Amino acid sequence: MNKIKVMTIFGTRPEAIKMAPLALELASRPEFEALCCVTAQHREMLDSVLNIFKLKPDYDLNIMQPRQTLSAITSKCLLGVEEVLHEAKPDLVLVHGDTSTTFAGALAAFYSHTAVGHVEAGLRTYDKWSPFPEEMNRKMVGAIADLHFCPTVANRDNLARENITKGVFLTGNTVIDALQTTVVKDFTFAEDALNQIDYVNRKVILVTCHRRENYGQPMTNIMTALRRIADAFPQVELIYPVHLSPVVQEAAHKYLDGHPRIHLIAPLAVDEMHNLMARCHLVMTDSGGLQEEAPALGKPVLVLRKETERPEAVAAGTVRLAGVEEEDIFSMASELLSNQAEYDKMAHAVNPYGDGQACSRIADAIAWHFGLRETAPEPFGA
């Protein structure tokens, strides 16, 4: 075998942030023929990431429709990827994490007898309903995959408990690789309001909230707590790039509109988001990726969920679970805003997620698996 034909498949903004550096790493190496397929499960937010990383997909399924259901996303991805694989015939398909694109891409590859590599493998909450549908997506992909690229030791141990021990590599998380590209010292935001904020003397809180399991009362609780925080702390500026989901848009504007220090803005491009994170004081989020990114930038994270599949950050002290109850969220945010010692304890904790070499380790592992490298890569943290 002269070249290994590897196809990366992704469809959402979080996947793109973490897969783009890997796609570029593979394309830079002579032993690989690198192909890229996007489903565009998220269209606009995906495209902004592709533009920043200057990554042009070889295949674009463009499946996104308004108010799409999980069944529609999965079936369209499955049929679309099946056609792509029939045409391209890759040696290996790489999928990322836990989205509907991830599961459908892995399943299509399995149906076509194509090997599957799972990037960001081994994350678990052990509650199939939370996060929904992500927990079951990643478990099903774990059952299909031939290669498992685990960010942390805990992720590797999760797979071992499921008797998945072959083809497992400890790599670190590719999102740390991405930060090395996107964060720059003298960044200028496209939205001028973000350039006008005093990041030195104000306590800027970056918020994201969009997960399906938080729809309804949990989201109401979160929004109410956020407004209380802004009311109680005059030095706080709260910046919330609001997800495009109509449910999220409605809740955010219902509870947070009209406050002079709450800024509801459009979703940000990945470089804007990373540079805003680098300048903020605190992150409050129900996102998975931000739990990994913010600690790399020295920013404490309060997770607006009842559990996290990223317990390493909780153990390391960079992340705390705030839950979805108004009083708990308000209390934990208040402590970090008023107790400098507690804030410093989180801000200075060591990020357990990577050293910026995850993409290189994954590429080396693939080359070793296919016999184009004599030794397996050294595991992250070795």
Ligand code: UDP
Contents of the next structure:
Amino acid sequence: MNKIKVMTIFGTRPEAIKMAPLALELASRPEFEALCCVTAQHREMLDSVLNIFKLKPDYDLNIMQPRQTLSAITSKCLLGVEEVLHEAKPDLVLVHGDTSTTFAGALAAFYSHTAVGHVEAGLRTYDKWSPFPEEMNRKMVGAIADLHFCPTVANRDNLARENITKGVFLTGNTVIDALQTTVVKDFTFAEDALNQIDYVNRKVILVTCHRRENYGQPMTNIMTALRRIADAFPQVELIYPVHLSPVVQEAAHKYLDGHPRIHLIAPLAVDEMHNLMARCHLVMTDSGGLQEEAPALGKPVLVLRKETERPEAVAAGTVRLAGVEEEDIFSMASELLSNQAEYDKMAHAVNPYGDGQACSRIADAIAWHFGLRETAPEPFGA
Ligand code: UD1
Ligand code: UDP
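Show the form predicted together with this ligand, please, because up to now only the form predicted on its own has appeared in this conversation.
The next block holds the full complex; its first chain is the one shown before.
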């Protein structure tokens, strides 16, 4: 049998977390020759994920620079991936989500006449400036891709509105596959301080914040609100693994240093992060991935953004949009910290984003597309 050569291309932490289980699934199947190319748009944060999933890339473009611009990332990825594709000649390239690596990877594949599959397809806010630049990245990849792997029905409907109906598969999100391998009952954290926290009697708030459209005043508002929350609620322990972006590091340390119950820590390995999430009281974040993971673990989420392309958990009641104004963030968190009934309303496990079988469906869909299977996979939720 001629193997189908499938190359996964990714570069940042969230792409790696969501693509590693798929890369491993493809590698485990005899019908595929699985290749992996990382751009290393992120370096340390990417390597940490590769390490946890024991994934060894075949190509590493190593492009990251401190305070890199969007044009620098995009052009370096485009040129680097072009060379890799010229050498490896895959039958299909898989990109994930909406980063600059995603866009440049898809564009390089298109320029080399290579088929493209888009994992986590169809998310939209319909505001080209928010999230920036992700909304345009995913739209442009949607226009290029031949196969579209949509996590949810709403994502599939978004593509249909853009007249993208061919090669569309409803698969669930691969992040739920990842989550099922990392969360365990008796997890021991590498950092002993995290083992010492009384997760039952303290109210641990897990925070992340990194989005480019939040740079500047919104991030200042968010940090100020977080400090007010810690000041106002003595039972709160705020744990914030700070993204390595110098812009984020500066803002977090400027406003949150020196508080006895605010813990600014280094980015956590993904298994540490998932297990901390499973034990915390509340999540406050502008991250996309956390909006999918926390609901699956029954943890309420306040989203530190004005909109979200992930409305499913909002509809299910586990996620609320807190916005980027200090007063709004403070009052929404205060309500959840002081009103048990309001908290309980949000704290239930929902799984609108997947059932842990997304990678298997995507691999089946690819096999079907290339004529190696008689049937397409059953859609997620069917
Ligand atoms: C990128 C993605 C964003 C995604 C986020 C996940 C784009 C345009 N943005 O944003 O969609 O949500 O990743 O975290 O693709 N840095 C390090 N070490 C690392 C990682 C980053 O030092 O391991 C620093 C570098 O100085 C780098 C900066 O962080 O220049 C910003 O990284 P970059 O990938 O440009 O932007 P993110 O905000 O991480
Ligand atoms: N994450 C992690 N360690 C951290 C912070 C986040 O492993 O210290 C994980 C998190 O669980 C999620 C992903 O990284 O799976 C989210 O990445 P990020 O917030 O950087 O990007 P986004 O999802 O917003 O694109």
